[in-house]
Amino acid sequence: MTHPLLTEDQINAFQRDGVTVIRGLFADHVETLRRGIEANMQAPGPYASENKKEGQTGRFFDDYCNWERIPEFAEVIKTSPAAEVAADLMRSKSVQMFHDHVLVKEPGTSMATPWHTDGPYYFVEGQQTVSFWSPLDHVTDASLRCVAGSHRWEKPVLPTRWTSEESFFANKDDYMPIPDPDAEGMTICEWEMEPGDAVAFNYSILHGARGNTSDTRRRAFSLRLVGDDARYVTRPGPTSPPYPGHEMQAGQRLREDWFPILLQR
């Protein structure tokens, strides 16, 4: 039996396209997440970034891996229906925590979130993965944009550093160049969204977002989860997030004391 927030059509769309939208996933937790983001911005973690790029205006703040020190994030992760919805979307019996991510574009922020795929930055691989990207403000042009079906491409997309645009790892020949989905006529999924709605997408989906040219903030909370087949893999350098000292070996499931099981059916 699927979660009431979902239909079989949405699950099929997620399996086929690698992306769908879940209306109201965090609707009961918007104020809690807003408080958490405010706490995060007042006391950034070690991985926080201002994403400053020459010639760009506004402020684009992001930070991740803070759920264990920001109680509002932990509360939402544990009490929202996200894990149940993730299990249905991934068709997985288990749902395991990976990490949280906050992205804030203040009014007048010109910098776009560049087209990228999350998977190559991570030390986890598997078909059963899902990210939830949830705005805490009404969004139109600053919504997340995802290329349908890109999770099935034969070669991963080159991971780069957002501000310098340099390759994240040294083995850039192992990746395909970052395409221009608008110029190349790819099918781009994007939705006008209300606070608490969520885009659900596979870790291998190519995605990005425009700058925020509106006069209101665009706060977004992302939650990254994995399912039954997710396994640790080695990369040719420190990953993002890095999780130093994890001591995992290739082929292992993520260690549950660091990445707890949120749901087991």
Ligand SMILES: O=C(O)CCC(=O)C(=O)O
Contents of the next structure:
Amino acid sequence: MTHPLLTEDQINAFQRDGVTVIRGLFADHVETLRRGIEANMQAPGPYASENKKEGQTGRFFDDYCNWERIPEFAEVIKTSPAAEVAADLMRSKSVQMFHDHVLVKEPGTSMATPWHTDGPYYFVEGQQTVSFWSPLDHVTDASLRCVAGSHRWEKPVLPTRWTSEESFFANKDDYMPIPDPDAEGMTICEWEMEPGDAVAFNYSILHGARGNTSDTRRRAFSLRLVGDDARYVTRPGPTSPPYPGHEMQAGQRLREDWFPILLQR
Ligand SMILES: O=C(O)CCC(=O)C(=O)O
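Write the structure block of the form predicted in complex with this ligand for the protein whose form predicted on its own appears above.
So here's everything in the complex, that chain up top.
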């Protein structure tokens, strides 16, 4: 039976378009996630960064892979309906943790999140993948923007560094250039969202976000999960996130002591 937060139409949209919105996915966990984000910003981890180019205004903070040291994140991962909903969306028997990501744009932040696809940065590939991007503040313009159907493109999109715009890996020619979805008339899915709603998208979806020109914060929590067919793949250099010392080999499932199974049906 499908999870009560979902309809068959949403599952079909996720399979077809690679993206859908789940209203209220973390609605019972908004305060917990806000507390977790405050704890994260007070004590950033080794991967935290401030994303700002010359002349830009505001503050765009992000950090990832903190769920094991921030109890609020661990609690939400274990007690929210995210894993059940992920299993239905991915049509997967198992749901495995990959990592968490916090992205905060303070009021008046000019920097847009560049168009990008997460998959090429990661050391995992498969059809059964899902990211849940959830704002902890009401969002209109600063919401996530996803290009429908881009998970079925033949070539992966070039991964770049967000501030310098340099290629992330040396093998540039193996990727397609980053498109300009607005100029190219692509179908962009974006929603006005309440705290705790979530955009669910496949790791191969091209996505980005505008700056935050509003006078309220735009705090977002992103949870990345994988399903049955996800396997470790090697990349031409250190991945993002890197997980140094993981010792996995190409073709293996992610090691369960580092990336726990959240659900097995
Ligand atoms: O929050 C943002 O601005 C971008 C989020 C994102 O790229 C992601 O969750 O993969």
